[in-house]
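First, one chain by itself in structure tokens, the form predicted alone.
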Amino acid sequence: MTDLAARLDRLRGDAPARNHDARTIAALTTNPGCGRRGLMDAAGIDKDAVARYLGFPAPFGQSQFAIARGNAFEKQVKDDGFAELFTLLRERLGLPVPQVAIESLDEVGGNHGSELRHAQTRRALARALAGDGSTLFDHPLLRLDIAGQPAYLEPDVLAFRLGDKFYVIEIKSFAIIDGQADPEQVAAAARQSAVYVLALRRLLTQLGHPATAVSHEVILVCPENFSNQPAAAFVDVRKQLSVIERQLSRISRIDDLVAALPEEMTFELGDGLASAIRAVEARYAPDCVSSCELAFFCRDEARACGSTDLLGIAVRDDVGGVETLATALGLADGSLAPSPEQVEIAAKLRLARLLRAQALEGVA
């Protein structure tokens, strides 16, 4: 073990480390900045408890119907040897599909254990490349490393060389209506497809072929307008993986995060759990009330200082170098002289001012 591995394992204390899955790593790069949020995911420390604890739930989490919702759409895609998929493929996106074969991945033997159905896809995909193999695989279990932690990742559907390129197959249970699907959703849909495209690309590199083999497209299949017939659509994902590949990389670099904590610091729950929580730097921005377990507690000590955090990441940008809301103000009608590094920026607060007095005079 390395010496920042076991320093993270001090942070998380007695308790187990958090697993990561697709959603938790697509969920950090909505606020890569954060390095709060970079350190305690790293340390495989559980937010929703640490939020819990410290008195400010976040209400995250599908309901039942939702869940039972996408499993028996799922089932309904793969019946039948997934002859609804395969009609989709072939005639809704004009894939070359193949002589079809399918292998299911969920367990070895009866065993449903990480490591041994990750070994499992690993040589059911050594069988594919080598040109004996499989079309379709049936929720393969792929892994990426995070801080080094194993994060075991597990996509709907991989298929196999359709027009010679693996392409990570999803299946979800939101409706799209008229061609058009929630944008949240479709972007949410998105970063987690993201994830599974890299740990592929990265397994396949491990075996020996180019990262490329894997598309950075992938199929998206839901029910069209109000009925269940699913509709499949290629969805880009190359940003999402460019966001991805980067926060992971700051991710594993913390090091500096690390050493500029006291020694006995840890983030167990106990009396001192918000005090350490806030030695650490954090970037709230609104946005991180959907995607991170900690922002209700972040958004509170945000508004407890007066936060330009509070604005969002775009009218914080903007603002850079000025911290509070009380500064901003300061800064916009003259009452608080800038420092050097000030000017440019409180000039442009005035500006705003004077535009916004304008403006209001002229409703008026």
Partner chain sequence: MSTLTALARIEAARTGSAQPLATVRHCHLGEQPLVLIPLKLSGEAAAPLAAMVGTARKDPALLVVAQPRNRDLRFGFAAELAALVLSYVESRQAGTETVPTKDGEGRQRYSDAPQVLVPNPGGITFLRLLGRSTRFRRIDGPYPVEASVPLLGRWLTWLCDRAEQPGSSVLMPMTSMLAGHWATGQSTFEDANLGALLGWLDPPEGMTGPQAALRAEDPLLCPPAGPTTDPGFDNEELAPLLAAYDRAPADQARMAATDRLRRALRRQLEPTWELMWRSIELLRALPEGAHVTGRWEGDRESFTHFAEGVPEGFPQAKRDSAVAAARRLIRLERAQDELDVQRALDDPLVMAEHRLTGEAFAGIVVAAQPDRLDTTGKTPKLRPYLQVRTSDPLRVADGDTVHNAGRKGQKALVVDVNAGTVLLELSSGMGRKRVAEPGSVPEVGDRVCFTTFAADFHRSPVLPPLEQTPWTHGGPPEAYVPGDDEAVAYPPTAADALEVWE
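Would you generate the structure of this protein in the form predicted in complex with its partner chain, following the form predicted alone above?
No partner chains or extra molecules come along with it, only the chain itself.
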């Protein structure tokens, strides 16, 4: 175990490491500049438990209806030996789909252990790479190491050798209506699939094959219009791939962050937790609320210190990056003398304040 890994373990204390999944890895890219989150994720800390302990539970819940719908649709696509999926690949995407074997990697002799299942996936892929047949792997288990911690990832389907490419196939239950789907949901699916592509590419490299054999296009299967009929589309995830790779390399370079912390510090649930967390710098942004479990805690902190971060990046940019509400208002009413780099924005704020006052006076 490296020094860093040992130190991260100590930060986590006795709590079990929380494994990443594709969703949490993808979420890492939404606020990559935040050291607090980078550190806690690297140490495998259960941020959800932390937030709850601190009295700021995360607002993430999943409706059982959404889950049931997702499962039912996936089952439908895979029923009868993937019949619907084959039709889609052939007819909608024009992929050559020869005789295809289906290999379920769901469990290994009744064993669900992650490492075992991953080893099984590895062997199965190696076999497929050596042969020349085509195989669809159902629920394989890939692995990606995040700062020394393994994260196990479970794509819906991996398609080996359609044409001469390998594809990640994701089955989602949001609808494609008249050729268009909700852009936010497509983006989320693309981010998640990009994590699978990355993990698969790394595995292929380990097995001595070129990473590029895995297509940067993933196949998204969704219900079409208002029916249960599946439709399929290619989604290019190159952009998401590079963002995620960059973020992952940054996570493993958190040595500096760790070095700056007091030796005895820990994020274990307990009295010192809040102050330990505050000791690591955060970069709160309003959309943390949709991507990070600690959002309400960090928002509260940003409020307490009157940070302009609260109002979002657009507002902060409009006031020339001024950090606190008090400074912005002080510069606007002239009670605060601007520093040399604030001269320009101070003049603008003073004028803005004057113009607002004039316009409102006319009405009052």
